[in-house]
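Given as structure tokens, the chain that follows is alone and in the form predicted alone.
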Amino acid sequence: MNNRGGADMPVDTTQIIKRTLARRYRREARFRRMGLFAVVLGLAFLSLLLFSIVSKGYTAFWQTFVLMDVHLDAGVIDPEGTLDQEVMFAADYGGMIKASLRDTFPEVTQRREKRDLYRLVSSGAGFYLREEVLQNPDAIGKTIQIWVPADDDVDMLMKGHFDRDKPEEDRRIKDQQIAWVDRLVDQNRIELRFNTTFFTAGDSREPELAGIWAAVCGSFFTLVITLLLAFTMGVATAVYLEEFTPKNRWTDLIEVNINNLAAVPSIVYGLLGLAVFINFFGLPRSVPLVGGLVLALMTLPTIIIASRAALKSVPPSIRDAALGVGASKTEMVFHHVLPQAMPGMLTGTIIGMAQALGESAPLLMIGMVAFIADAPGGFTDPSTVLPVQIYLWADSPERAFVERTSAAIMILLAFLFSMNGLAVLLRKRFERRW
């Protein structure tokens, strides 16, 4: 055809729609591309955080542990042999600790040696003695063989945390020590062993005395105040708004002001538990029972929009059933659409619960950062909890205490991993699908 401009030439659709496609494959490709670079890419970040926390975590399941040949003195333990339980708790125990350390090693005479050969054990060496005498008064008058702790130097280098190679002023351990320690070995009196003290002990200023069992202990029982007060208010609001308001303005601006609440940080429910709980109604600091009302807070947006989003789950077929056959509104609730929406509930409860047992920031705010020992007994006691163990553990300058932070942290993400795949496992339970 030929235009005052010149001829046209024939356009030819099918390439350029060939082309086109080409473009959009192309695109897709990269999409696809990145998005399996990003997985890639956070798998692998993932990963390396877990390499990182177990690599230097799992040597705090053990612990170097010397075999001493000490002599249970009767006129330090039992002086009027009457094996009171009071008076051979009082005993001097330590002495006897250091007095077998001198007899293993009898060059060594100086005063400063000696402070340098007691530290090879435990401070807290005594404490096993003790217990020893005390579950076998028997052996009182004689010397028995008993394996106490090392000191957390000492395990660091059994654990080869230490370079041996280094002048001594950029160690914490001497050459002396390293000497005896090497001697110890030799005698088959020093080795690794499992570490029950990390499982069943409390807090302590010693790494090789320092466990989690009473913030696992305060964890629990500041977890049961948060679930028997999250899961009953969250549920019976879910309920109340989903099934009961009627829809207007209000209750629009309630629901609004909950998917709010969800995203307020946690340390603001911390802020506000020490203001209301403890300075105007009085409660203790550093108690569960505070812990497991702040937590409670925090948790109860996360249940009431998991709940409701399992109630709207449920078929209207099954409301319009129930109401046809005659039962009330009420009944009707309670007997065919909430057992229908409770798999639902429970997974949002666990996964808040999860949440929950994470949380140190608003922990912090109410005290129960406190130096905690002996494990509570109750929700009223004095107590930490897991998270913010962890934190005071890696705010401490021994090298012992970053295998015992990063053995926490395992022991915490196994929690979670359990109670993540408990939520999974209830919805692939009782999961209905319509």
Given for the second form:
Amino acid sequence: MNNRGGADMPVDTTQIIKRTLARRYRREARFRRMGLFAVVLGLAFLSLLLFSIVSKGYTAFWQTFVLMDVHLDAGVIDPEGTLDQEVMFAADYGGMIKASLRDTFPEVTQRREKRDLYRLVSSGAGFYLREEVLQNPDAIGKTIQIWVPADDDVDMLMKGHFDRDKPEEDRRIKDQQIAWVDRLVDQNRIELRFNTTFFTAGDSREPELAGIWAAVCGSFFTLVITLLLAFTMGVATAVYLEEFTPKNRWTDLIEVNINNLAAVPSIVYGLLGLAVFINFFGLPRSVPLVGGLVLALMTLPTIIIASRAALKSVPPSIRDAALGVGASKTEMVFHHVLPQAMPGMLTGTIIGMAQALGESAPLLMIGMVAFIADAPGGFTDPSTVLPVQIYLWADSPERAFVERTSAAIMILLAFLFSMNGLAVLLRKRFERRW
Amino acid sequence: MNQGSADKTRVDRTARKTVGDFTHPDPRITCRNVSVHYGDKCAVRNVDLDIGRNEVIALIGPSGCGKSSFLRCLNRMNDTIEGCRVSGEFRMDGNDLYDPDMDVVLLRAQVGIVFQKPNPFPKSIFDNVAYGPRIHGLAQTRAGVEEIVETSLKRAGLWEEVKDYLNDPGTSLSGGQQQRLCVARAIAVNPEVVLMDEPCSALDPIATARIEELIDELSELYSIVIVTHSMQQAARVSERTAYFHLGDLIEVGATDEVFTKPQHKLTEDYITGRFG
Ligand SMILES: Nc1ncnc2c1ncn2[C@@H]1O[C@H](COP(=O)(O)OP(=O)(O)OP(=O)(O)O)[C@@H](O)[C@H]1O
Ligand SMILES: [Mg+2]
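Since the structure above is the form predicted alone, I would like to see how the form predicted together with the partner chain looks, so please show that one next.
Once more the chain from above appears, this time first in line as the rest of the complex follows.
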């Protein structure tokens, strides 16, 4: 009855398995190699990207400053001696800087030459001087030493981005100017210092005065609106669709449409925002409020889909358990299902927010691309956002904006990485409980 | 019933009409003409059965015969299953259980259930048991909740093992411990009818004895429906036994009679171990 043990047919299962094993292990090894290859390739591209951005951008965190001896002429700054802030504010500080430059290079007399000389320091140097004077008015009448930012072309020269061997007409800086800079170097009057302006200022036509603070603020206000709207509405929609509606043709239709919305190009949301929020509801242009609304619309489908997937993955036995002890449906959802689904929902939300943070196309449509120098103070102040700022700088001809573009990208990436880190952290926190 | 047969005590193997008296003189729940369908598949077919006040009734039968499906009808847990249709009439104390006006939350608080697969909440052991009393407001103070938790765990025979680990997750317990935790959770809300779906399937004889003791205690006040694969257990704890086969209720009767003098051929085969 049992031919397995028959003498003429020694069926040895172990032998059969052993024969197949070699092949199965080979397949596994192949798969592992492929996986490893994919990971290495991915990492390689990522490091290439990071390397190219960092190597281009890190110099933007330093800025060339020139040490100037400025005579604070009381007759110019505060002619009446009243120390009136308004009078002091309106004084011609640029003129004092120019005078100081002329004193440093007394041989320069011709108008053209003078113009070139003045171009060594930033046109915003006067603001630095004003700041200094307003902070300690005691110095009026004396001669002070002050570090002011150099012009972006000098900055580029100092950082070695200009080729001195090129013919003069092919560079933005003249031979004469190079000679002056070299003299300043010899006198230790020029050096690279940490570029705080980059982190505290808004946009500017002058690269040495431009910073990302206004864009960071704009992004912050925009994302606050986006987060509030998209998270609450997304989670509420997902919970309602997943837990409370019966499965029928209508809910299928809604599901299909939400999935379609997730695939709509983001610029379309910009057009929608322009048509609905600005033209129909008459909200102002270029403000974080509208930007946030548009980005909320854009991220909503992502969050809904991720949240529904998270809800679906909660085991039904937990629901049974809750209902079995007499919990109502709402109690079941809020006490048991939602806490279980939270990590997944948060991950989805943060991915959506990261998407929104990096999004520029729809914001261009609602006018957040305007030149805005001042940091917004609220949700209805005109502002720009980080990716749009990057776009604007990448579009600028000055060589100094190239490194600032890369530096701004670094800041944006830093935000993205920390947001993703936060997602992981939140996940851990919620999961660690059980 | 095949009355024409020469052997009056034996019933034809193919007859699917219930043998024995499915009624109870003092019924708590009456079920008439109950059918359960999953999609097109029929899991329970035209079952009539009464569940008496203060009685323990055992549901036995081969795997897949519809015991769990029938049990879940009694507190409308089948409502949550997609594609599950329940028909027939259920009355508890005269009220229609499937009346649209029926308060399901109240019903499930009154008719507690211990599921076949242990399903503790992914929360602490304490919270697992305290959840029901908390949402129903059975205890006003923390101390009150603690007392309910302690007595429930003691009655389920789990207290000694977990009393120092009440804050550990319920899901970290062993299978048998989880089963008892689920029993404790169910009885913590003082249900008047307790549905138990194989509550001892993963338990050792001592823990089983504890649960059977609990069933005895509970039956003084409440009704208990227990699904079990252990004939001995059915014989030990129940007053009546119902034998299911492929969705049909084949035989109902006093437990000792069903086990000693089964009338239906299928019942006899099952009990004597020739089937199932
Ligand atoms: N959720 C479900 N969806 C579809 N069919 C189901 C579902 N639950 C049970 N069934 C079917 O209903 C029939 C009865 O199942 P039920 O769980 O009631 O059996 P049971 O008697 O409890 O078996 P066991 O002793 O193995 O627990 C089975 O054929 C099963 O395939
Ligand atoms: Mg079952």
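Please read these numbers as outputs of a predicted model, since none were measured by experiment. Under this definition, the rigid core comprises the largest set of C-alpha atoms superposing within 1.5 Å between the forms. Positions refer to the first chain, counted from 1.
Annotation: Cα of Glu28 displaced by at least 2 Å between the two forms, core superposition. Annotation for Phe37: C-alpha shift of 2 angstroms or more between the two forms, rigid core superposed.
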